[in-house]
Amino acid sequence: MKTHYAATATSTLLILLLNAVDFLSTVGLANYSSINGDHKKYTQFLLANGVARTPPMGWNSWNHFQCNVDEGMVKSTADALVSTGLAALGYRYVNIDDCWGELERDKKGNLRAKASTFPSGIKALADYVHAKGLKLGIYSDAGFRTCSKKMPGSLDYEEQDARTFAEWGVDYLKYDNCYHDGSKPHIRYAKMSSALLKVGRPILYSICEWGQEDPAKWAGRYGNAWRTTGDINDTWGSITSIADQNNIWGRYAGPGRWNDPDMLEVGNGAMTLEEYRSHFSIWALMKAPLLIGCDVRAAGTSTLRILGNKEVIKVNQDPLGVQGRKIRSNAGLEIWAGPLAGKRAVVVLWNRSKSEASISVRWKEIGLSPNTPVIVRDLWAHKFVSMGKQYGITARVAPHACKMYILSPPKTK
């Protein structure tokens, strides 16, 4: 984990971003990306790819099922995304992770779906998912074998596999980093990026390099998302550590290219509801891909309420596309914030301590004038908590819980 991050620099940068909302709203997202990176290469990439203008949302099989995947489970999960209403909220990618294929390629060097678990093949499964109004994702690896060792990787087969994925109707590729030849990841990931751009099908390209070579600095040239951390697990320590690691790289994210702190653990059962709400809130604020990692078919009401919070989802899908970040931390009491479109801001008061505590934030800390009227909306209580002139907000926050607010200017007639 990197520890060189300076909180004061973060606060200053966030204030600058908040003060720049009017400017960004005026000049548009294309100009924002020119401020925030390699504009020429990025624009060319977007023109060729055109996906993930907001963080991708959907489901992935790994966190809950790992290698226990089959076509019946994938189909019933697609059905559940629709029947629960999650698909209508934006969860549209149905992503199969590792272990979907045979151990070896066929005689022509093609990847093959595992006959015992995907007897109808990936093309038929993609057709089923597409008929539901959803998109299908698949998994491969920038090495000779995938991380499970149960499938071939795509190293040296990039163009052949990209064509295969396109022919099958795949919409999303998660590309892992196991068992490779020792070459630099940006070289191996660039090869698959080029291959995907040649096939004539928009495929969201998710680079899973685990943050080892600081992919935020280079992966935006090649992919739509990149892992900034190692694998998540269903513990409080994991989500807090990963949030801090991902926080470092906020300036590299934006429409079409996103920092990925790994998939959601909400609903897998090892954390409390308050901890899951904090997990979901911070991932949404950080503009992380929102990929459900539980068994949607068995998700209870409380889990669905968290995953289905429309107001929190809107923060994640905000068109400005600026990653919110940590601006203050003291004894586990934290302030996270970021700008939103429409001259708004989002603020999370996060209590990472073991005791209930009051957390306060003053508007000047997040770049707002204390003399500016602000409407404050509580996104978990689904109500307005104050309107008019005030200097900030204070709330009592339970241990491991958070409060999440949107600050908006009053509407003018």
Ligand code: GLA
Contents of the next structure:
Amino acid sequence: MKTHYAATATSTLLILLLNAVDFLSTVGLANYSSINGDHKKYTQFLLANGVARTPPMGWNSWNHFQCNVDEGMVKSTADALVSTGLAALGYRYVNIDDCWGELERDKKGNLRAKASTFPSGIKALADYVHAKGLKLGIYSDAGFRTCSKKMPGSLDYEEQDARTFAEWGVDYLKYDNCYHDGSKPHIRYAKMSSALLKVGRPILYSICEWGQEDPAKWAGRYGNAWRTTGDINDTWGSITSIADQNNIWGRYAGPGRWNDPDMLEVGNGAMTLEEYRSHFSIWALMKAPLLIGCDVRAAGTSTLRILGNKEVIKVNQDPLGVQGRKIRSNAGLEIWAGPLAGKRAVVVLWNRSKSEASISVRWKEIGLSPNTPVIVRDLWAHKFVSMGKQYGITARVAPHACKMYILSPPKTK
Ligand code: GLA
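Switch from the form predicted alone to the form predicted in complex with the ligand and print that structure.
So here's everything in the complex, that chain up top.
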């Protein structure tokens, strides 16, 4: 089954690449319009809330803090996003995950911020982050309880809760999948989607259904992003397996609707810097939401250098919005690639094996004409790569590391 999907995904990618990146052929840009034309046919089935035209970027509390959240740490994280320069690079959503609320609703059935940890309430927090030019995200669940079981879910309270979120000034809702009534997710997730559309405030809607019922096939109608997998953790095994699962669904992503392979683990400490660089590079190439999952207030220089790599962020935020995908894999040596706006392409050479290796890619494999020169930029070395032969590139890659390049057409006069 997997192989079938992988093969289909790869052939679709090749077609996309051939259409979209054939910048060295005479056809050039014209092919983009046929892709966009195709997309237009389907926009009637897509959520029209106007947000997430590029993948969302920001921070989320869960990966590092789990239930240990309070208003002080949310505020100081917002401060740190600004002082580190990450906010200016695009990390604008400050998202509180599970455990922000009281166990029970109030007498009118409203959700309540937990008095012991969020005494000033969520509206005050939203005002605080908005004053810094940031946005506030919150979390609920398409069931009777959230996954922590420490607060109510929004099932059967969709309209009331959506109104509450809007009154508080919330900009983003992550909507989880625990403790529900057994009804189909597309029913439960659709209810919150239409509730959010009624509140008169654009709220990015992130569907967290863990990929159980192939959400890529239906979630773009209701939400701006959907999880394609179970929860990530701070291990090499987790990020490689999640990358592969998310890869299958590449063709369903596009502006306003993204596959979500879960939040970043960069900076949480259990992987090597090379592994974190690979994690970040592949998430960026796959057009994943880039939600920082570490303690930004304590992030060291090497973490900030990864999360703050402007050139990699630009790949993620590319206006074409096509998810890059795995082209080839052989004994852990992999090529991932995708088209970018401006007749460019991104290529990652990823060494998932245990030893240093040489990885080669020929332009032909990613849909480019083999002989015409291209400009190659190394996004981690921040250098142009000078090239002898023009038909591809070969690099030595350390174990678990990657090389990431943008290929551009040579400048014309
Ligand atoms: C689920 C989600 C996680 C996180 C937790 C919170 O496991 O997939 O991302 O939100 O719930 O309890």
